[in-house]
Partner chain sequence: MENLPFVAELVISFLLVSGGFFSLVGALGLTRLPDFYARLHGPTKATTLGVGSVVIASMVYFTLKTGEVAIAEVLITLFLFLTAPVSANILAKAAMHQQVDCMKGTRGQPWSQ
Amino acid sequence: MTAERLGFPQPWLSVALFIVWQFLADGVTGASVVMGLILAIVIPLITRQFWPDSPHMKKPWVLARYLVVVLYDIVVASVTVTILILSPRQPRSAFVSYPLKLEHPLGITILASTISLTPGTVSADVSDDGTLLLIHALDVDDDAELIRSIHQRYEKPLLEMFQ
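May I have this chain by itself in the form predicted in complex with the partner chain?
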(Lines of atoms letter the chains of each structure in order from A and count residues from 1; the text may use other names and numbers.)
(Lines give C-alpha, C1' and ligand atoms only; values in the text may rest on other atoms or scores of the structure.)
Protein backbone atom coordinates (compact mmCIF):
# COMPACT_ATOMS: atom_id res chain seq x y z
CA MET A 1 0.00 0.00 0.00
CA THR A 2 1.69 3.19 -1.17
CA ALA A 3 -0.79 5.40 0.64
CA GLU A 4 0.04 3.67 3.91
CA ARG A 5 3.80 4.16 3.53
CA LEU A 6 3.33 7.86 2.84
CA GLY A 7 1.66 8.29 6.22
CA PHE A 8 -1.99 8.08 5.18
CA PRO A 9 -3.42 5.17 7.17
CA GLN A 10 -6.87 6.14 5.90
CA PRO A 11 -6.73 7.88 2.54
CA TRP A 12 -10.49 8.58 2.40
CA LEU A 13 -10.53 10.19 5.83
CA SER A 14 -7.60 12.38 4.75
CA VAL A 15 -9.40 13.44 1.58
CA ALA A 16 -12.58 14.22 3.53
CA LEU A 17 -10.67 16.26 6.12
CA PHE A 18 -8.88 18.21 3.39
CA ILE A 19 -12.14 19.07 1.59
CA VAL A 20 -13.96 19.99 4.81
CA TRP A 21 -11.09 22.30 5.74
CA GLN A 22 -11.32 24.07 2.38
CA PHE A 23 -15.04 24.67 3.04
CA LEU A 24 -14.37 25.90 6.57
CA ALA A 25 -11.64 28.26 5.37
CA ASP A 26 -14.17 29.87 3.01
CA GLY A 27 -12.34 29.54 -0.28
CA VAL A 28 -9.22 27.77 -1.51
CA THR A 29 -6.10 29.80 -0.81
CA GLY A 30 -2.45 28.89 -0.37
CA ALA A 31 -2.76 29.02 3.39
CA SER A 32 -5.87 26.84 3.49
CA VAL A 33 -4.26 24.21 1.25
CA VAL A 34 -1.18 24.01 3.48
CA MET A 35 -3.28 23.84 6.66
CA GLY A 36 -5.61 21.30 5.04
CA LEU A 37 -2.68 19.06 4.14
CA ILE A 38 -1.27 19.26 7.66
CA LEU A 39 -4.65 18.30 9.15
CA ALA A 40 -5.15 15.53 6.58
CA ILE A 41 -1.86 13.96 7.70
CA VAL A 42 -1.95 14.61 11.44
CA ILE A 43 -5.58 13.79 12.38
CA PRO A 44 -5.66 10.24 10.90
CA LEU A 45 -2.34 9.50 12.62
CA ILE A 46 -3.59 10.71 16.01
CA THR A 47 -6.95 8.93 15.77
CA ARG A 48 -5.44 5.76 14.35
CA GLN A 49 -5.97 3.67 17.45
CA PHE A 50 -9.70 4.49 17.53
CA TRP A 51 -10.19 2.50 14.33
CA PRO A 52 -9.38 -1.14 15.08
CA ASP A 53 -9.83 -2.15 11.45
CA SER A 54 -9.82 0.58 8.85
CA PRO A 55 -13.26 1.10 7.35
CA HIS A 56 -13.88 0.31 3.74
CA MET A 57 -17.00 0.50 1.65
CA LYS A 58 -17.69 -1.86 -1.16
CA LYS A 59 -20.32 -0.03 -3.12
CA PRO A 60 -20.10 3.73 -2.45
CA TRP A 61 -22.92 4.49 -4.91
CA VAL A 62 -25.38 2.63 -2.67
CA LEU A 63 -24.68 5.40 -0.13
CA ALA A 64 -26.24 8.05 -2.38
CA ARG A 65 -29.50 6.11 -2.64
CA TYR A 66 -29.39 5.46 1.11
CA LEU A 67 -29.07 9.19 1.87
CA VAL A 68 -32.08 10.00 -0.32
CA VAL A 69 -34.19 7.36 1.48
CA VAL A 70 -33.08 8.70 4.89
CA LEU A 71 -33.80 12.35 4.01
CA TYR A 72 -37.25 11.40 2.72
CA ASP A 73 -37.98 9.43 5.90
CA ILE A 74 -36.83 12.33 8.09
CA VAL A 75 -39.37 14.64 6.45
CA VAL A 76 -42.26 12.17 6.49
CA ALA A 77 -41.64 10.96 10.05
CA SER A 78 -41.14 14.53 11.36
CA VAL A 79 -44.65 15.36 10.24
CA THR A 80 -45.97 12.19 11.93
CA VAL A 81 -44.26 13.10 15.22
CA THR A 82 -45.53 16.69 14.92
CA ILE A 83 -49.11 15.44 14.59
CA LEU A 84 -48.57 13.13 17.57
CA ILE A 85 -47.23 15.95 19.77
CA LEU A 86 -50.11 18.25 18.83
CA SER A 87 -52.81 15.61 19.31
CA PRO A 88 -54.03 15.00 22.86
CA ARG A 89 -53.68 11.20 22.95
CA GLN A 90 -50.90 9.46 24.84
CA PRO A 91 -48.10 7.96 22.76
CA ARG A 92 -47.61 4.18 22.89
CA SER A 93 -43.92 3.91 23.61
CA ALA A 94 -41.92 0.74 23.50
CA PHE A 95 -38.39 -0.54 23.92
CA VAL A 96 -37.61 -2.77 20.99
CA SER A 97 -34.61 -5.09 20.74
CA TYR A 98 -33.46 -5.07 17.16
CA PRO A 99 -31.48 -8.13 16.06
CA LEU A 100 -28.46 -6.85 14.12
CA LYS A 101 -27.31 -8.65 11.01
CA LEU A 102 -24.55 -6.11 10.42
CA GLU A 103 -21.23 -6.99 11.99
CA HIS A 104 -19.02 -4.14 10.83
CA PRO A 105 -18.66 -1.57 13.67
CA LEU A 106 -18.88 1.43 11.32
CA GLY A 107 -21.97 -0.06 9.70
CA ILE A 108 -23.64 -0.48 13.11
CA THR A 109 -22.71 3.12 13.99
CA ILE A 110 -24.30 4.43 10.80
CA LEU A 111 -27.43 2.31 11.36
CA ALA A 112 -27.76 3.51 14.98
CA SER A 113 -27.27 7.15 13.93
CA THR A 114 -29.85 6.82 11.18
CA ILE A 115 -32.36 5.36 13.62
CA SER A 116 -31.75 8.28 15.99
CA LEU A 117 -32.02 10.87 13.22
CA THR A 118 -35.32 9.61 11.88
CA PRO A 119 -38.07 10.89 14.15
CA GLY A 120 -39.95 8.51 16.40
CA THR A 121 -37.03 6.22 17.14
CA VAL A 122 -33.86 6.67 19.20
CA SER A 123 -31.22 3.98 19.44
CA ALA A 124 -30.38 3.65 23.11
CA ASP A 125 -27.74 0.96 23.37
CA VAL A 126 -25.87 -1.83 21.63
CA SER A 127 -25.46 -5.10 23.49
CA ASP A 128 -21.92 -5.95 24.51
CA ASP A 129 -21.62 -8.75 21.97
CA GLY A 130 -22.87 -6.46 19.19
CA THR A 131 -25.87 -8.56 18.19
CA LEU A 132 -28.76 -6.49 19.59
CA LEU A 133 -29.63 -2.83 19.24
CA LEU A 134 -32.00 -1.38 21.84
CA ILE A 135 -34.38 1.12 20.26
CA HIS A 136 -36.83 3.37 22.05
CA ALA A 137 -39.80 4.01 19.78
CA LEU A 138 -42.08 6.92 20.60
CA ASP A 139 -45.28 5.57 19.13
CA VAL A 140 -45.59 2.07 17.68
CA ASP A 141 -48.33 -0.53 17.50
CA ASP A 142 -46.38 -3.45 16.18
CA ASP A 143 -42.79 -4.11 17.23
CA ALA A 144 -42.26 -6.74 14.54
CA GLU A 145 -43.40 -4.30 11.86
CA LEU A 146 -40.89 -1.68 13.11
CA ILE A 147 -38.06 -4.23 13.05
CA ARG A 148 -39.06 -5.35 9.57
CA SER A 149 -39.17 -1.79 8.17
CA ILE A 150 -35.80 -0.83 9.70
CA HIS A 151 -34.27 -3.95 8.22
CA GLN A 152 -35.82 -3.31 4.83
CA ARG A 153 -35.09 0.40 4.54
CA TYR A 154 -31.78 0.88 6.35
CA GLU A 155 -29.97 -2.32 7.20
CA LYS A 156 -30.20 -3.94 3.76
CA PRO A 157 -28.34 -1.15 1.89
CA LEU A 158 -25.79 -0.99 4.73
CA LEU A 159 -25.28 -4.75 4.46
CA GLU A 160 -24.60 -4.28 0.78
CA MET A 161 -21.99 -1.63 1.55
CA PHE A 162 -20.18 -3.26 4.44
CA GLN A 163 -20.46 -7.00 4.08
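Positions refer to the first chain, counted from 1. Here the structure is a predicted model, which means the values were calculated and not measured. Rigid core: the largest C-alpha set superposing within 1.5 Å between the two forms. Compared with the form predicted alone:
A displacement of less than 2 angstroms separates the C-alpha positions of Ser149 between the two forms, with the rigid core held in common. Annotation: Cα of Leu63 displaced by less than 2 Å between the two forms, core superposition.
Since the one above is the form predicted in complex with the partner chain, can you give the form predicted alone too?
All you get below is the one chain by itself.
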Protein backbone atom coordinates (compact mmCIF):
# COMPACT_ATOMS: atom_id res chain seq x y z
CA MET A 1 0.00 0.00 0.00
CA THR A 2 1.43 3.38 -1.00
CA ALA A 3 1.84 6.40 1.26
CA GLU A 4 -0.67 8.36 -0.83
CA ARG A 5 -3.34 5.69 -0.32
CA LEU A 6 -2.75 5.94 3.42
CA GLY A 7 -3.58 9.67 3.30
CA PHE A 8 -0.05 11.02 2.91
CA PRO A 9 0.17 12.66 -0.55
CA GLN A 10 3.56 14.15 0.37
CA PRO A 11 5.08 11.71 2.90
CA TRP A 12 8.38 13.59 3.27
CA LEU A 13 6.49 16.84 3.87
CA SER A 14 4.42 15.07 6.52
CA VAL A 15 7.56 13.80 8.25
CA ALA A 16 9.15 17.26 8.09
CA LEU A 17 6.03 18.96 9.45
CA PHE A 18 5.82 16.49 12.32
CA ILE A 19 9.50 16.95 13.24
CA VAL A 20 9.36 20.74 12.97
CA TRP A 21 6.25 20.81 15.15
CA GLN A 22 8.01 18.75 17.81
CA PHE A 23 10.93 21.20 17.79
CA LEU A 24 8.54 24.16 18.10
CA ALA A 25 6.47 22.56 20.86
CA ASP A 26 7.54 23.01 24.44
CA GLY A 27 8.79 19.46 24.87
CA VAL A 28 7.45 16.21 23.45
CA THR A 29 4.11 15.50 25.11
CA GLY A 30 1.06 13.51 24.14
CA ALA A 31 -0.68 16.70 23.02
CA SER A 32 2.26 17.84 20.87
CA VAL A 33 2.48 14.42 19.21
CA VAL A 34 -1.26 14.41 18.45
CA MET A 35 -1.15 17.97 17.11
CA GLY A 36 1.97 17.15 15.07
CA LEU A 37 0.20 14.15 13.52
CA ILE A 38 -2.86 16.23 12.71
CA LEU A 39 -0.71 18.89 11.02
CA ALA A 40 1.33 16.24 9.20
CA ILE A 41 -1.86 14.76 7.72
CA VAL A 42 -4.06 17.83 7.17
CA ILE A 43 -1.58 20.33 5.63
CA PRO A 44 -0.44 18.05 2.77
CA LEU A 45 -4.07 17.09 2.06
CA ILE A 46 -5.17 20.74 1.91
CA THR A 47 -2.22 21.80 -0.26
CA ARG A 48 -2.28 18.71 -2.55
CA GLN A 49 -3.55 20.66 -5.59
CA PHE A 50 -0.63 23.11 -5.41
CA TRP A 51 2.08 20.45 -5.66
CA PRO A 52 3.45 19.43 -9.05
CA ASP A 53 4.02 15.80 -9.85
CA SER A 54 6.54 14.54 -7.39
CA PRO A 55 9.88 13.70 -8.88
CA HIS A 56 11.22 10.24 -8.41
CA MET A 57 14.81 10.17 -7.28
CA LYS A 58 16.63 7.57 -9.30
CA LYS A 59 19.71 7.57 -7.06
CA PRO A 60 18.75 8.82 -3.58
CA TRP A 61 22.13 7.83 -2.10
CA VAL A 62 23.71 10.63 -4.18
CA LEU A 63 21.81 13.11 -1.98
CA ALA A 64 24.04 12.36 1.04
CA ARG A 65 27.19 13.04 -0.97
CA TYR A 66 25.59 16.18 -2.42
CA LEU A 67 24.76 17.54 1.05
CA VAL A 68 28.32 16.93 2.26
CA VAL A 69 29.72 18.81 -0.75
CA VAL A 70 27.29 21.71 -0.24
CA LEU A 71 28.06 22.00 3.49
CA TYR A 72 31.80 21.91 2.78
CA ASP A 73 31.43 24.58 0.09
CA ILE A 74 29.40 26.81 2.42
CA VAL A 75 32.15 26.68 5.06
CA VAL A 76 34.95 27.29 2.55
CA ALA A 77 33.03 30.12 0.84
CA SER A 78 32.28 31.73 4.21
CA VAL A 79 35.97 31.86 5.04
CA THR A 80 36.83 33.08 1.54
CA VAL A 81 34.24 35.88 1.65
CA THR A 82 35.43 36.91 5.12
CA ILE A 83 39.02 37.15 3.91
CA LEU A 84 37.89 39.06 0.82
CA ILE A 85 35.93 41.56 2.90
CA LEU A 86 38.82 42.14 5.29
CA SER A 87 41.43 42.53 2.55
CA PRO A 88 42.06 45.82 0.73
CA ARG A 89 41.64 44.13 -2.68
CA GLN A 90 38.52 45.06 -4.63
CA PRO A 91 36.47 42.02 -5.68
CA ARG A 92 35.50 41.57 -9.32
CA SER A 93 31.79 40.92 -9.18
CA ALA A 94 29.99 39.69 -12.26
CA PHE A 95 26.74 38.32 -13.58
CA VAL A 96 27.23 34.95 -15.24
CA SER A 97 24.70 33.15 -17.46
CA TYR A 98 24.80 29.49 -16.50
CA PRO A 99 23.50 27.07 -19.17
CA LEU A 100 21.21 24.55 -17.46
CA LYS A 101 21.20 20.88 -18.31
CA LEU A 102 18.59 20.16 -15.64
CA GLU A 103 15.03 20.14 -16.91
CA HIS A 104 12.91 19.24 -13.88
CA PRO A 105 11.70 22.36 -12.01
CA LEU A 106 12.58 20.86 -8.61
CA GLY A 107 16.15 20.14 -9.75
CA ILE A 108 16.52 23.70 -11.06
CA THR A 109 15.11 25.06 -7.79
CA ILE A 110 17.52 22.98 -5.71
CA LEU A 111 20.45 24.14 -7.87
CA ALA A 112 19.41 27.81 -7.61
CA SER A 113 18.91 27.48 -3.85
CA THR A 114 22.28 25.80 -3.40
CA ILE A 115 24.01 28.58 -5.30
CA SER A 116 22.22 31.20 -3.18
CA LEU A 117 23.11 29.39 0.05
CA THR A 118 26.80 29.50 -0.80
CA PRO A 119 28.28 32.82 0.36
CA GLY A 120 29.52 35.01 -2.47
CA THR A 121 27.01 33.79 -5.05
CA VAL A 122 23.31 34.29 -5.58
CA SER A 123 20.86 33.02 -8.20
CA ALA A 124 19.22 36.07 -9.74
CA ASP A 125 16.89 34.71 -12.42
CA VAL A 126 15.89 31.71 -14.51
CA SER A 127 15.15 32.27 -18.18
CA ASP A 128 11.55 31.82 -19.32
CA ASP A 129 12.45 28.69 -21.26
CA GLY A 130 14.37 27.23 -18.28
CA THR A 131 17.68 26.90 -20.10
CA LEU A 132 19.71 29.65 -18.38
CA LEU A 133 20.29 30.58 -14.76
CA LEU A 134 21.59 34.09 -14.08
CA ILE A 135 24.09 34.05 -11.22
CA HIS A 136 25.72 36.98 -9.48
CA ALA A 137 29.15 36.19 -8.08
CA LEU A 138 30.93 38.47 -5.62
CA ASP A 139 34.41 37.70 -6.90
CA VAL A 140 35.03 35.80 -10.11
CA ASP A 141 38.17 35.78 -12.24
CA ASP A 142 37.02 33.32 -14.89
CA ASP A 143 33.34 32.91 -15.86
CA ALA A 144 34.04 29.57 -17.55
CA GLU A 145 35.68 28.21 -14.40
CA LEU A 146 32.67 29.23 -12.29
CA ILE A 147 30.34 27.50 -14.76
CA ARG A 148 32.52 24.36 -14.80
CA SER A 149 32.69 24.28 -11.00
CA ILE A 150 28.92 24.65 -10.54
CA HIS A 151 28.29 21.94 -13.11
CA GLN A 152 30.74 19.47 -11.55
CA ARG A 153 29.90 20.10 -7.90
CA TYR A 154 26.15 20.74 -8.01
CA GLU A 155 24.37 20.14 -11.30
CA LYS A 156 25.98 16.81 -12.18
CA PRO A 157 24.87 15.12 -8.91
CA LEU A 158 21.39 16.64 -9.33
CA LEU A 159 21.24 15.21 -12.84
CA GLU A 160 22.13 11.80 -11.39
CA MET A 161 19.35 12.11 -8.82
CA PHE A 162 16.51 13.47 -10.96
CA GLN A 163 17.14 12.71 -14.66
